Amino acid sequence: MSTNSRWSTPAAEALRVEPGFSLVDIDTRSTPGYDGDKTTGTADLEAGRAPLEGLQERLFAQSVAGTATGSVLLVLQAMDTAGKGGIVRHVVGSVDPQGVELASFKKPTAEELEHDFLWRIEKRLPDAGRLGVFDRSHYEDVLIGRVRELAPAEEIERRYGAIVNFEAEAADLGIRVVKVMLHISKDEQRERLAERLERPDKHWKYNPSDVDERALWDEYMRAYQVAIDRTSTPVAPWHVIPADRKWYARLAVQQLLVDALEDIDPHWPAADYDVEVEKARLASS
């Protein structure tokens, strides 16, 4: 459920991929389901911090008490500059970091390449009571892997089915998988890369290879379309978020996380000691 009335349609419903979905038809500056503007969106993001923090704290408390049965995994995928880091800082960053497990999957190591592509991913699934975040994920292996032909075509094809099975098994373990593609336009990416070059404090975020990847933009969009078509399932649906407006993307992810946590419905764990006895002991100490 949405935490404010400006969502005319719940975020999960407005952004969830349905049959017939077409990535190229998405307006990357649109705000599906949300009737506000940047001013109200920024205010609503701030207002949404407390509900998200409260739900996550109860979930983490259950983890500490050993009573947790569920967890949430946020999977973030996007072209460079689309705002994954902003989501981690401004949305995930509003909750207790003790209960967050963040993983960022870069180029596989020599050891990782000796195993199936999901080997390194399985080890980073969140424990019960935790909020896991994949800043890039197993989908790199069917996105850049497909575009850059890092694996044979038949292996890429096999991976789609392996991902579906993997995510279904994660769901069986009580993990709510929230898959998000932050979808920006090629023009917006150019502007964000240009800003990085103009600001010395952002030079560290610029990678010359980003320009090389831009030459393959259409190939990446096709790879995303195929991956979304092949791996969006009832237990792990894809949500495509127009991301040219950063405030909207952050607000939408916040709402998706609140929905997932409300589905788990975590409660404060009961004390495993006599509260009144402890009050008396403390008072006399």
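Please supply the corresponding structure for the form predicted in complex with a further copy of the same chain (the preceding block corresponds to the form predicted alone).
Partners and other molecules have been left off, which leaves just the chain.
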């Protein structure tokens, strides 16, 4: 864990869901584990770019060298406006794009609906040595899927177990599955949606359906609670990140990624050629 003095508890530990967890009792303006404010948090986020970038470059080097065994998959779930896009831009965006595999899951296509809900997900698991990011994920199928009854109740039930198995298999493949729910309050969402309506340069981020889903806030919170309860496992735990403060959410995700990469502990690949021989060849070329 790469900590600085302002993390009194490592982010992974402070944010990991434990038995008895209650989503509605989380203070969405809190900053678990971090004893700093926006000023220090913004500075720490900036300072954390280099360590994250460095670790990811080593991992990417392994993927190029063909020696990578591990990868990281960041799964981002959240209500609208909670800040997924900002995480992608300001946290993931600080590493070399060559090593990133970003998958945004929208409403399933007709073809995707003909298959099991995990069919389109499995195809986007990151290759060894990569940092994968799921902007929404298979969890939509037990969130909006449950709230909007997009599948029969017994199918929704089946999915929790299917997800646990799927993520266990991913972990067996060396994928560090980092599951994150960005958690904002309903009031915070109203403010953010209002800003999108106020500003013409934000109109594209607003969709009338956002308010339709917002009307079902409590049902969504219950669906999140069930999903988190049913799919938190030692190899793929959930982290619920209070996200009313964007700086904190970004800093926390950065820490979780550093943590996952340090767990892989990627080293620069050794040369698979004779360095001295190559120096001589190069000198005479």
